[in-house]
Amino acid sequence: MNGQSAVPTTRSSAVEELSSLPLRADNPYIDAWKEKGGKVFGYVCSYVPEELLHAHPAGLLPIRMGAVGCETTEDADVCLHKYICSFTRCLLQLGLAGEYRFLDGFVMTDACDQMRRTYEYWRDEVGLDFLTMVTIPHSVEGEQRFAWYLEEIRRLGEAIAERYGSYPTDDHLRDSIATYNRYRKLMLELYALRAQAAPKLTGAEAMRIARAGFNMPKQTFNDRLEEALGELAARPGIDDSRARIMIGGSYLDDTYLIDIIESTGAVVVTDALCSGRKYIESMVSEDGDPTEAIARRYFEHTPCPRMIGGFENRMEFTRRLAQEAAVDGVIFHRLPFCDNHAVENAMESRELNKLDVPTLSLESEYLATDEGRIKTRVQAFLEKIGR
């Protein structure tokens, strides 16, 4: 099941297919995987080791779960207080509404306390064949914390093996590592096309392509992305944008914010999002024990401000991306009640301002609302920086 996934659809350009891939139950790749007897496992956090799921002999298709298209949280609000972030509530809403009924398993983490709060509802109200929680240390300092995370990863593999059969062999894991490293290298090429003086694609297009990578078999996505890179490279590029913008902050997989920014004439040329550049940064070592190599990469790549310490590394990452893409300004977004990003966004804004990089901080719900207010603030920001 870890090979190519044939999908009975009319072949289109790679860019067109990836940027318009249907989500959830309408996704033809998920349908084809299930029809062939494969299992589909969802996860919601960058600390879930996708390679371990992908390598399993049972044929697991890992997908990063989102809630794009959610229009109400009325059912989830019965379970969760309004003071819990809207992404968490939207995701639970889709679960309660049956949008994720195709899932066989769900791997959660305690990286976010608000997401952790939903564990019992996914277990008791949604109901899945397999549900587990991976606990994550709050610091990457010290080998004892890595040992903790490594043990959690081994327990995850053992729990899946107990339910669905044998643990992946080292060869399975090494093949999976190679597949995902190729994925990351190709995605970095996509980011390079965005960062050119005349970007080859918009930020919204890039996010839709990245989202497709969360929702189809990685080998197939890699091949289609390689084709897409050739198609994009042949484009003339965008040479009339009003401003080059970078976005960062809370989890974001819906293009609505980028659509608003780009409707002003600006173009989003890079990001510092855990669903974007942070997710693909750094490779897994292909030497030594493969499980330990996977754990080491996920533990040390530190995409999230929930980690105690590590701000300087995250700040240097943001600074580097801003410089590589020659941005005119950075827009930080956060979901209400996401305190970690509220503090991190303010700290990063302060440091960027010292480098004469203008910043704007926005707060909005995960649901696509309040377009007028956001657009007004973006337009005012561009005028302030002379764009």
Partner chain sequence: MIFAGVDVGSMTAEAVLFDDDELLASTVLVATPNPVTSATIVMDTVLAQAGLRAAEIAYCVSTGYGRERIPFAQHDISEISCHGKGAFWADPGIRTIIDVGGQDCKVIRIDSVGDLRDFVMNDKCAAGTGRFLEGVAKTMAVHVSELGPIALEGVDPVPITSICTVFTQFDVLTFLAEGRSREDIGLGVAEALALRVNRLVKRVGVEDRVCITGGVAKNAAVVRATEKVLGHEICPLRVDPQIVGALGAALLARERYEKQDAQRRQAAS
The other form holds:
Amino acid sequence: MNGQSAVPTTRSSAVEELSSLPLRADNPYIDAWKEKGGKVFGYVCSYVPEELLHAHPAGLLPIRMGAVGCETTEDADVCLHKYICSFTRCLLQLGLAGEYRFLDGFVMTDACDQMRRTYEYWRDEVGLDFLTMVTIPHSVEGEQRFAWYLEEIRRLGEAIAERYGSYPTDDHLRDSIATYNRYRKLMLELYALRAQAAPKLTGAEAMRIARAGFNMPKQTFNDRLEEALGELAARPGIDDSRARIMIGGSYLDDTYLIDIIESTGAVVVTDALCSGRKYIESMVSEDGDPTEAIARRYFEHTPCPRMIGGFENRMEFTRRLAQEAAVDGVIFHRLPFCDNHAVENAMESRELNKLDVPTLSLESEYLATDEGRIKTRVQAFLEKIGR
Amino acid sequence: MILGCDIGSSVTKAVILQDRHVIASLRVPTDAHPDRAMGRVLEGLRERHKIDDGDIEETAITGWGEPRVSLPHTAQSVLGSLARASQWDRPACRAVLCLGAQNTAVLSVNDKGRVMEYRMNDKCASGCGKFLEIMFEALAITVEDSAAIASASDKRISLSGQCAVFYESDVVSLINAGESVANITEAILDAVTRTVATLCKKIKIADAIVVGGGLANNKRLLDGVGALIQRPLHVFGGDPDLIGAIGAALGAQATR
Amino acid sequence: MEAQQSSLTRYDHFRKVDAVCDLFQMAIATGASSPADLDIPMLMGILPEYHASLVPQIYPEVIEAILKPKNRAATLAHMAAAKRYVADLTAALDRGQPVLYNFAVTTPEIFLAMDLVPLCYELMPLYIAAAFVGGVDQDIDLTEDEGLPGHICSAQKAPNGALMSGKMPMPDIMVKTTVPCNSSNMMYQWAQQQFGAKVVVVDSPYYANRRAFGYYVQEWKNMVRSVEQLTGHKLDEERLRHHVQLGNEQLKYYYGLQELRRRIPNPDPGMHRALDVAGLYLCGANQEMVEYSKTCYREARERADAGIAVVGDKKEIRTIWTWGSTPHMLYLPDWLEDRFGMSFLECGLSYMPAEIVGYVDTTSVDSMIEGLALRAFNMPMGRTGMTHADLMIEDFVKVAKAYHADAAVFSGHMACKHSWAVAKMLGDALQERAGIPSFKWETDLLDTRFTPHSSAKAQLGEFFETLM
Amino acid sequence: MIFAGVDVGSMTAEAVLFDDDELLASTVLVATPNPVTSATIVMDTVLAQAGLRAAEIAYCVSTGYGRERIPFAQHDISEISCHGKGAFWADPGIRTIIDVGGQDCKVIRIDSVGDLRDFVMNDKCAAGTGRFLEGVAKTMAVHVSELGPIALEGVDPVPITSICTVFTQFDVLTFLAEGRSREDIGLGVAEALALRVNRLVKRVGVEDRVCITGGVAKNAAVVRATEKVLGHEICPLRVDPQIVGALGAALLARERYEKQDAQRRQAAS
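Given the form predicted alone above, what does the protein look like in the form predicted together with its partner chain?
First the chain shown before, then all remaining chains and molecules of the complex.
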């Protein structure tokens, strides 16, 4: 059953289906997966090697956890002080409220202090069948650091094998690698459609499609995405956009900010988000030991601010994307109390300004309600860049 | 007779306690001058309750204005006063929630009336009476009327944020978007309810809670908090606003 | 040859710390036991101009605290050690040695053994904030004016501001252990980009097990090799041994003092905890710091033997501070001792378990690096951030029991995600397993405006009054 | 030809009528909770003042908090650009504008033709805004407009330590209780506000000439304190500082009208 979904796709338009996929308990793919006896594993960070989960013979459906729709954090706030970022609190809130009841397992990382410090609450207060952590060095330089990460990944595989029987064979892993590489290539095509002179889709649509990709079996998603790409290519492009904007920052799966930006007539044509382009960039090598190949890709190609000494690479990445999509400006977003992205955004912003790329830094809560204040900034930014 | 006073920043509450019974109570404005407020208290006692200064054996004071009172008195801690008053009102209760103008406080008490644990609202002031006052000002309604107005709401709206003033701008946005006053009022009360409930959940509360302070009579708030924390809430007997003043007087009595 | 301005007068932070050491030593040397006994006009008359100009900026409360008999000897000894540290640093700077900023969760022995200028990046601002009213507030502002947010740790915002304004020398190299936090890791990357320093990472793995420690030791060895390559300075085994021996001796008294604080009544003044933190950051730096530890130990020992409590005749409320002390309120523990009978047993910035860390084996370079790595692994904040929250919780439950604590104070530092995520679990564990209440309040390590002193005193006063 | 600008903020609403190169009329009113109502009333008032009818307005631009919902405006522009434009018209030498609004404090940099170059706004916390002064005035039982003259008499400013607008009101009460004079409290508050404004200014830098817009500009104590911390003179404007946003909106209305007109002509020819 590896990856093959039983959910019939009844909608005529793939774009429509993907951009309106219900989340969590209402997600038909998760239901169907569970009904067939499959396990659902959540994870929250780009350093979790999804292929390894996906390849498992027990049928693990990896989903990237978000908290869209969370309305309050009153229970999470009992555990976590308000100095902990609101995405972390919203996610824990959903956990405490039983919204993630369908999860069998949850793989965390220590990539950021805030998320990793909720591990114990998930362990003690939420209760899942399987909970573990993949830990990551703070520098990619030196083989000993890669070796640590590789071992973490092997250990993850062993822990899953211990709990759910059998370890994926190299063939399983190679299949998963192929599926995920195809996924990445298709997503890059989606980005290419956005980056055209007349973008074929809005940033909000792109984000909703990407979110579907977090929450569906990848094979099924790939097939639907391929259809969607065809539909999008046949569309007329957006040729009256006020400005071409790139957004940067950490995890963002709610279109809130993009909606505000696009409501001014601008189009978000690309992004350097941890949940966006950074997540899909670069392939896993299809040669050599598959586990090692997976580890290499995740360890070395995920441009996360946690990596000391990696700023030049991250900057290069952002610069490249900005050029590719010919953006008029970059809007950086951060969640309050996120140290990693607050400093990273400030550093990247400076470098971009040196290249005459205008930037705007915004801060908003994950459950933002301050539309007016954000909109004023966005509108003034567009006016500033003469758009 | 013991005079117990709770000098808040805007209102001073006073009670006369005799044999652990309240025989007189009054409220006077503080107007930022605790000494003048004490003068008004004594005057009110003389004129309205025929209690002369000489009848008062001891004066016990708690609250914001206490350190600024020159009249001889014993100082009583705010938390200790709340604990004692709650025990006096309901000896079986082991927790107190005080919804005051400036602060929200929740505390647990052991069987000897000692404070075991407490939490007060954090730096940003959401969750206190002042906060509601600012919010409702933007809606041009009063805190007193809010519960009744909110009862007509027909839609759930979430407010987030930390700063009272920014909450206010969210409220203005909602008005701007054509939301009804009832729905917005409900959203504000809901936000405060959740903040207060979260504060309560931060400490261990075994059973019922005595609720005092100026907001204790807001039924919407109390029902909401009670439902969220799943503990019975009892409004402090008589006038909940007097909880601090009574507690202060009880404190003086205990050490006599 | 042209006379060059010495580093001591050139860098404001050094000059100030050096002068504070003089001023505190002088004040104590007068024999006065309270500020009222000091003949200020006379003293101002004999002070050098620079020193005199600083006097009005010093917290009077700190002067009051250091003049008390229980605090005098330890303060004197600490000031001598700090003065010596600054003197050694500035002498090395004047000789043109490369400047290496080491993060607080390392100690200076290795760098001293390489004949570098090992400057603890976070330490100078701690001294300045402790002594002067609003000591590093302006440096913090300078950093925030760059577009960095307020929630970044002030322990890095302050030195960053000091570098920007030339109060400390520019770094050649910075050595950073990646534990405890994102905030500090990001600020070292910021420094790398802004000041062109080379940052050498000592990657600190998650987990507190053998595998993690093995990896960590290798990281330390790699770091030494990198620093040697970058500077051309070789690690000298004999110099290393000398400093490690000093460190071992310092720790002997440190551990002894920890033992003494378990006694009832507690014989060790609370103000020393903040000084001890500085002592740990400078472990093995000089003989004077050994003397400081020895002085604290000797005095506490004498009090313990005579049954003298630091809280005088007040009923003692024995407290543990699960985060740390508040450096810009150096006098706070002393104020709480005398006013409420609070005694300060241990804090998150002073707790380093002797039974785990022990002493560094001086047999070989390898054994010394391994021992130092073990210490750094378990240093305050290192231990806090290294793994699951259970370790921190177990530590404090153990401390609460072993030290017979009556209460816990959680002085949560705004930037510290670790503590604000763990606070609830920790408080519950202390109540359930050690039977003690805990009080949580928000503060900032170095920024005096975050929670003003008056507000801090009011909040803590309320808590201790309730306990009394 | 008549151009109009309307600025609806959280505390006040302003409208300006502009005739080619001449400022015809301006009105400032206290805002109602509903921005559309505020805008309508303030526009009706200014029209009545100028003896004009709404139909005579060639183009209207709205700005401020409720800018998107003003039914009679053809276009909306952020208050940041509007303040820049308005201040530049009042004094073409202006390069830095500090706008202290009800909930927002903005620092705006403009270029030599009055176009927006850069800006920064306060985040997350309302300290350093008009609300801050209003709350303090309320606590002191004076009107916010009286705060400036009172503060100018202060000699020994109280230290305002709380960063929170709500808590500052509490601090003020404490100072009153301690017998500190209203003058010293007013001065302390002005200095605290100036310090916060200065922090924001530092993030975009400052270039002469500098002005303050918004109602707070009328508080001479704040202006003086800001000059002191900034080290730059604050230039008085030849118009009411409160109408600068609406004035900028009217000027931008003219610009837009002229641009569209030119396009129409080009299309026609």
